[in-house]
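So this first bit is one chain, no partners, the form predicted alone, shown in structure tokens.
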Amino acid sequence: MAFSIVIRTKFLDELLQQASASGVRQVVLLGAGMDSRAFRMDWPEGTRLFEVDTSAPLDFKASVLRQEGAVAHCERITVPVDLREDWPGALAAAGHDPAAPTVWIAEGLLIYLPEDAVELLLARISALSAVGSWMGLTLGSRGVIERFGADAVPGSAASMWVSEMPDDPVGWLAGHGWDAAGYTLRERAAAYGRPIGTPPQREERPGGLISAVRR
């Protein structure tokens, strides 16, 4: 699992770089947690990065950042709100402009949400996304809950996993107005020169790592 986090991090870093190169200057990290991209990545001038999460992780993170004297490489705006509440309203109040393209990141998030909440989240993202917006998602692959979830590893973070990716994630996103491409962890690992040596235990469907552009 640690290896998968390394691969997905690089995948989403590259997506953010591509979106920035295309001219996008708004970034929204949903369920931002301890994400440090505002500090460790180089951002074009004028970039505004919104970190959306509940107050507890954002407050803890702020204390660590103060202790380390960390300096963001862009305009960083924290938005303390629960994603089950009116986060679009909170994001708007923080200065997000839905008329300008945005790059959205939901990393390690959707697997914790039931399917109806995932649909609502995507609908809200789509409603706030101008043409030319980008999105990066990580989705739980089919069978991952069975292998690593509550029954397999009681008490772990995986015990809170509740949703896996749809059968056709690219088609699913197309229905919401996004041109998407899906990749397996194995594909991206090989592309980054870190191939997974062991053969897959079952057929891998594309879509665990998603990049998408708003039509």
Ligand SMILES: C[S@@+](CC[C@H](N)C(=O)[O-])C[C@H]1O[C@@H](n2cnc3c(N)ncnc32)[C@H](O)[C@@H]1O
The other form holds:
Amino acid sequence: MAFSIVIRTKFLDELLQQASASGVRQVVLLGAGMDSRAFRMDWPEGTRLFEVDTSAPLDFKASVLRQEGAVAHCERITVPVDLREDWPGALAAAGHDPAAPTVWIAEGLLIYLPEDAVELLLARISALSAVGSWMGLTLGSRGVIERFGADAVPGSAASMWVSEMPDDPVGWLAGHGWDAAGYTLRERAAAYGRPIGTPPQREERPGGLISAVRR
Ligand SMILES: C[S@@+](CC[C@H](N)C(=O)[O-])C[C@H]1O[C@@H](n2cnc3c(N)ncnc32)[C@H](O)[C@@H]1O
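Would you mind generating the form predicted in complex with the ligand now that we have the form predicted alone?
The complete assembly is shown below, putting the previous chain first.
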């Protein structure tokens, strides 16, 4: 799991840099958790970065950031809301502008949501995405819940995983109006010069990596 997080971090960092280079100045991190990109990445002037999560993790993060004296490299706006509730309303109230393009990140999030909640989340993101918006997702690989989930390893972090990627993630996103590309962890790891060893290691590890642009 730690290795998969290294690879997905780089994948999404690059996607954010590409989106910024294309002129996008709104960033929304859904299920932001302890994401530190507002602090560790360089952002163009005028970038507004929204961190959406429930209040408990955001409050904890605020206390650590305060203690460390951390300074964001962009305008950082926290949006404490449950993604099962009216988060589009909360995001709008926080100043998000759906008429301007947005880059959305859902990293390590969708695997925790049941399929109907994933579908609703995608529909809502799509409704708030002007042409030229970007999206980066990590999806649970097929079979990952069987191998690592509640029945396989009771009590582990993976025991809260509930949904895996659809059979055809690119087609699924096309249906929501996105031009998407899917990458396996193995292929990205090799591209980054950090190849995953040859078998007997498994073919895939948690985390299908998706980048998408709004048509
Ligand atoms: C595994 S963490 C990933 C955090 C971060 N995106 C990263 O990759 O480091 C999942 C995050 O999603 C948040 N999350 C899960 N379900 C949520 C919900 N219904 N509403 C808001 N946030 C939620 C959790 O609070 C947690 O911070």
